[in-house]
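Coming up is one lone chain in structure tokens, specifically the form predicted on its own.
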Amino acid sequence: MIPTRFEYLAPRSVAGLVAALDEESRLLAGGTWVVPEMGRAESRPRRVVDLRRAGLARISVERSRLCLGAMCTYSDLLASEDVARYAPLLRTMATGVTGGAALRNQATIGGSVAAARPQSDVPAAFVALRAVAVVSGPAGTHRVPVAELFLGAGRTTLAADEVITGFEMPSSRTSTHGYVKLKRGGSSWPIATAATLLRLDDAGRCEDACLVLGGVEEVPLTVDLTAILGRPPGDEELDAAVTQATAALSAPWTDVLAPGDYRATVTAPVARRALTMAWANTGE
């Protein structure tokens, strides 16, 4: 039950979401998170604007970019053909999504990285496939870097009359993916994740790496993987990366799963594992 008094609205366009937001308003996508703090009443908005009439759940191929509506569910990715040759990683990460099937059928990605949860799993996997935030707001609809959206835990660039309407990225199809994550048990929030995609030429070099690590920092982390490029996988390639994921880290982030130095001394482990996985699959 909630204990305070708002007023519910569910505009039917992306006009009518823009138009109804404002300081105290506070956007509903899936629900996972505002409405238990609602229910806590940690968060007392005036209005709650709900974003599931708008019709912002599609998922569509447009020049070889993959676009997501942003009230897509883990359960729409993992039904989609489309998710699965552009951005297989997208369904290994909601295969394994914590929560079990209630969660996956209710909440969306796009809630996901407006929440700018260093835990959950969406944020870390985005930036490895490069995503770019469809916004709007007041000034009509511009596109972001899911990587720069994100300033700190629970905080993004986003104003407050601005809402992600979806995602467009890049096609994977030609890379291999490794999505791995550390947990306490099967029901709890990642300690750490790590997202990858690599790709090799027709010699087995490498000719394009991504390794984004989730959870250990406050935003998600970017590794440089410059050092294993154009070069055949090997153990001394793995090292080398492995090393530049320990080194990446400046600011290990605390919270009641984890202590910063602990997600410092899982960092390189997690790496590893999920670099280890793409590169095994490249013989695939």
Given for the second form:
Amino acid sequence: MIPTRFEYLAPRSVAGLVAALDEESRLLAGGTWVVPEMGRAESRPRRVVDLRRAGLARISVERSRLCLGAMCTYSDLLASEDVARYAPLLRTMATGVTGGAALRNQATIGGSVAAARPQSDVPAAFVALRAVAVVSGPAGTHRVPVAELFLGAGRTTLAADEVITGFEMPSSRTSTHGYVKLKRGGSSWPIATAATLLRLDDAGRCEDACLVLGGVEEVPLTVDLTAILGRPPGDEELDAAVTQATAALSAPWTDVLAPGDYRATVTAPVARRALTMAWANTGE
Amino acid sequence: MDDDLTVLELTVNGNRRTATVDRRELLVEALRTRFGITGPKIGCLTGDCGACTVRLDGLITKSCLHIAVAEDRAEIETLESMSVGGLTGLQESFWDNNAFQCGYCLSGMLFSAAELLERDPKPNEDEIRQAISGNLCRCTGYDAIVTAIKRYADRGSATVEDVAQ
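Can you swap the form predicted on its own for the form predicted in complex with its partner chain?
Starting with the chain above, the whole complex follows.
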């Protein structure tokens, strides 16, 4: 039993959510992180504000942007043809989420971004996809690039009375993708992830390329790939991109899964595997 | 009534029931202590082990990760729902292949396997291992569980006798 007393609310609108939020409340999305944390009394909110009844699990495509409600689960992503078509990287990511079908049915993308855990899959993948968070608060609704939300491990720029209601991202259907994560065993959290997107022009040269690493620092690490733009993706470009990845790492993350020097060591191979996957798929 | 107590209505294994619960209780705790349904076990309370797995409104989930009152009026199926009128073929296959000892993991293993087989009646070994990956078993070493699911899938609607041969 959760040791501390709390009030439970499940407002039926975004306005209702915002009105219920204050310094002593905690948002509840899928619950896979918040509920056990409350059980251990590491989080002791006076009020739990559940997003489930606010209608935030829609998936749609608007002007070739993929729009995902914050309460979409990994299972929702896997079941969506729009996700498969417009952001296939997300499908690959969701397939490999630790915890089996039970977790995929419950854990949400909004919860994962808001929790800002370094070793979660979603933050770095969303940064790679150039996702923008739709944030509602007392002053109204505004949009923030997901890359700008993270301040550190478990810390975001969101105020106590703000809520992520969804995400929007440009179509990446003309890009190939690579997604790789390193973990110790089937039930382990990821130690390091790499998400990459690659788009070639008609002449077969890199027109757009991105690589974002998760788990290796407190917040998703975006690697500068401008050096390979305008060039065809060959071995030399692959090496250059991997070199950029290791050079970008400045403060490797340490937790119970792995010390920072381990993460620093695995950064290059994890990046290389993801890039190789995206490179290989350009032939399709 | 105590401030922390409230009435929770659930449809559990087809029966609509109500019970007074503490609003701080987890779903698995309410099921076990207030509704007397002990198929779902309390294991890790962190979502790792799968011992508390139930179907909630049709989807398998770990009931230790839910606040009970949040699930008011939900439909819950527990391990007990599988064996009304005898064991299912999948359960028989677990029995025949020594796929459990203490039984703690069975809610997770059986619901995960059933969910997989609904999606894909002929999974390969990798797919089976993926499907049960959110569940811990400390008795079997997993191989017997994989074998039980594989043999059941390969036989389709095999009888006990078929699987045992």
